[in-house]
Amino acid sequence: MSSFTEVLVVGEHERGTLVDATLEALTFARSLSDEIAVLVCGDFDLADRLAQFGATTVHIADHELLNGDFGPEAWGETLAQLIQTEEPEMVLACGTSRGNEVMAQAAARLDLPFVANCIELSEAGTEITRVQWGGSLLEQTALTADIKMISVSHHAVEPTEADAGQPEQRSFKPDLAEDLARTVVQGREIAEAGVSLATAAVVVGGGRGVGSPEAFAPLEELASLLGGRVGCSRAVTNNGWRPHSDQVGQTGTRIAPEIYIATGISGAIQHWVGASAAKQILAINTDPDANMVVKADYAVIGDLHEVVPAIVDEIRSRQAD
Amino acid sequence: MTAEQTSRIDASELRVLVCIKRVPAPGARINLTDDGQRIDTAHLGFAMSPHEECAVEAAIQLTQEAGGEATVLTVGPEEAEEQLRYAVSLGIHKAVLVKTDGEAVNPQRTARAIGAAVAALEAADGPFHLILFGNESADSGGFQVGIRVAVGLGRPIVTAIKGIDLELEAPAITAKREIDGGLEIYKLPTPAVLGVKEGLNLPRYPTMKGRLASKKAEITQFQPGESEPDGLDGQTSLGLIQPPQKASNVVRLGEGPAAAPAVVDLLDELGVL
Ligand SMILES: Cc1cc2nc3c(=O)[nH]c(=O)nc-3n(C[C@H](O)[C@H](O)[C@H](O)COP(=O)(O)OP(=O)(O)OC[C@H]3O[C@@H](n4cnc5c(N)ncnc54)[C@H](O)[C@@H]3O)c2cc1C
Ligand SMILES: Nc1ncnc2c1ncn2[C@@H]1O[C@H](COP(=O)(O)O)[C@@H](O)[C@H]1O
């Protein structure tokens, strides 16, 4: 069960908010080790909540660079230096972007390898699975390093809780060059609320079948019925039909709804991997071989252009009975 | 460590460098080797990453609104040309191959490659004022060799970058990285490092014109790993393997608009009408 002695762990934070991705990481790190520390950055009291998931110490590390907004490399060099003294056999995060920037900048400092995005240790916890294309392929590797820096894969794991009583605090002062300021955070800007293609229960997906923008219309209305909203594949926007922010897929948003409708989208590995946490997939289209349709839950062999209009007729005459 | 930049660029004198990655482009599976080595990229097309035909787009917009040149470098097998002559016929003036045998090459060493080609491109023609990187490559996603080329150099990075503002006067750079519900703003001095991901514009095509001129373009080649220590950096990659595939079982509701009904249907068992 415990591979390591001790298992240091990125307490990733906003302002003194815990992200939650951070208890995906400490629960993976009670399955290494019963000696979890946590480092926070800033002079923040998350001792609490993060012992509830097992940490057994927390080190806080003070000092003014850290005790406002996040800077990764203020972040990074702070890793660094706590490792350096701690010298822990094992240093994980959560693989958010933060997570796995933090750690990057740490690893490089001290010229040690670092493995992303990791679902599964051996037994001994020098062989390591990891993902590679978003998801699509496994990777497996050797981590020999004295000193084994990894990132768990988001969403890989479920957090639990498992409460380790009271931990210990340590205050911890990280010496931080000035310039280290230059990539704190300055700013920010508030996205326009509304239904996020991440969070949305309901997306219909419209691909290079679709034809042009205007073409969308069709899809909008089908969504704006089912209180969902309209995702695309990198076909759509490559051709400026429609915004990154809608891209489905590797490169574009993770979305999990109840149910996904994709449209003229050919199912490449690079959409599915966006795609597959849907709880279930009807396809359309014309193509009775193509990817999506044979991967997903339902299918309609058909134009998309009388498929979707015919839907979205059929919804209303129910919804006027 | 290079020298904070005070006094302003000239536009003439702007110097940006995309670091981009040749990898297979797969359609709808992946298929590996038998002996689960490499991916089989027998018949398959080859591409950079998304994130980084956007790093290619800023760079060539950035050095047409101020002037200044725009140089590709890859580190990558002799076909890697390939891509370096896209980035060029797009609108990149200069491209480097750091020239490898064809072996995956681990992020700690593709990025002292890179580190040690900057440091003779600088040598020769004065300093980046930015570097870009994709956010993460394509294939492997090791999130890392444009963090480590930054510290290498002292400069600052920030990666997941959305947005980019370039301030000529008093050098300086407003980058934006998306986070849940909005945008994080950072203002980094030059030179600077960014990791950038897709999103950040919309890439454009090759003209005809690009494309022939690209195919006489001259590539400056190194030689990576003079320098190389002998040990694997403490991590070695031991294969690839295919995740748990399921099997097809979908239901067909039908064909054409007569399929209506029954996917109507469908929504209301799931409780989405
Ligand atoms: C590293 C990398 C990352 C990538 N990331 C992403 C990503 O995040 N998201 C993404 O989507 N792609 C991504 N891609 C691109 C991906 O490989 C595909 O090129 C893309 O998903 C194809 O889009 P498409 O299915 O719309 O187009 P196509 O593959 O051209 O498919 C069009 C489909 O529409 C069907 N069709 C045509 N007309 C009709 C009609 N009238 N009615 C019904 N059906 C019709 C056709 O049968 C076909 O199946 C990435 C690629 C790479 C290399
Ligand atoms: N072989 C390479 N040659 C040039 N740039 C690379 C190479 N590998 C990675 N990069 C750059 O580093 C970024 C991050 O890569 P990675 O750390 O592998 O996720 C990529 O998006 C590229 O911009």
Given for the second form:
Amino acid sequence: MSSFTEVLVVGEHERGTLVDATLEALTFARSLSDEIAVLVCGDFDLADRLAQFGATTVHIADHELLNGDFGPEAWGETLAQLIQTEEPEMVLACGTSRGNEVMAQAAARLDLPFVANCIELSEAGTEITRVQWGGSLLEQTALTADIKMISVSHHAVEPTEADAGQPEQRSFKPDLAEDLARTVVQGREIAEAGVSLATAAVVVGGGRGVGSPEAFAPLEELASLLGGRVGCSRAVTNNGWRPHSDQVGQTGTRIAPEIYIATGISGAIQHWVGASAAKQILAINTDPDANMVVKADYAVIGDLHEVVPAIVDEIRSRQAD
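Right, the form predicted in complex with the partner chain is done; let's see the coordinates for the form predicted alone.
So it's only the chain below, everything else dropped.
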């Protein structure tokens, strides 16, 4: 039995390209309602893809401030106006930094409570379990607002398809003040091409135990052979060995690869929060009691400077055969 008549989902996209976080939100929304509406900020044709994951209605918000890059205030005001028009019982987004920001913007404008990073919801939507303190604890909370605004914790749901057929498309023209353009992204610099740390199927991580910037070379080689990316712990960025963009963790990038190979990483809680969504974790460390080793699916107790080159040699040997 559906809990809500209709759920409104924020359709997160990158300049017209739907991101997987939206598919997570849609999958979660299907457990709450058979009628799922999606807000798309900007005149972008995403209806077919959204329908594959259960969308029955797509609201296309058309405005010059929305047809370019992301703007948190413009998106938040658009969502607030659509909520006022449609009066949904539940509004949902994926708990990415962008999803949470847009929801917070809309909630503030409407003077509504917003509960972020949820993983479980009661049938009535009044009792919620959510991630707090970077994943170190779960909080039980209550939400009694007439319009419930929540985000589902990123990577807490595996996206699954459920074709809803051709969705109804509705044009929506928000009234947006010119000053909302102050927070619209004006330009981007792409540091490097290829797979990103957040989306890589394989991540090879290095911690303080790697020892130096130069010692990351074998990790780079291993990641290259596996078609992945190199990540690191906060200690590494604090030492200036790697840029912050490579940091895995609560204050860095949250990853969800098929496998995370963690080398020389003790596994502090903030790092574990960023890596815990990995399907499999292989830890390489000399300390059998390190937190990362204890929590890993597989572990090699040994010197990473010997183990990683051995893995590289084995991969190259097999590729040559």
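Residue numbers count along the first chain shown, from 1. Only a predicted model underlies this, so the values are computations on that prediction, with no experimental measurement involved. The term rigid core refers to the maximal set of C-alpha atoms that superpose within 1.5 Å between the two forms.
Engineer: Just checking, between the two forms and with the core aligned, does D246 shift 2 Å or more at the CA?
Structural biologist: True for D246: a C-alpha shift of 2 Å or more.
Engineer: Core aligned, does the CA of R208 move at least 2 Å between the two forms?
Structural biologist: It does shift by 2 Å or more.
Engineer: Answer yes if the CA of Q280 moves 2 Å or more between the two forms after aligning the rigid core, and no otherwise.
Structural biologist: Q280 C-alpha, core-superposed: shift of 2 Å or more.
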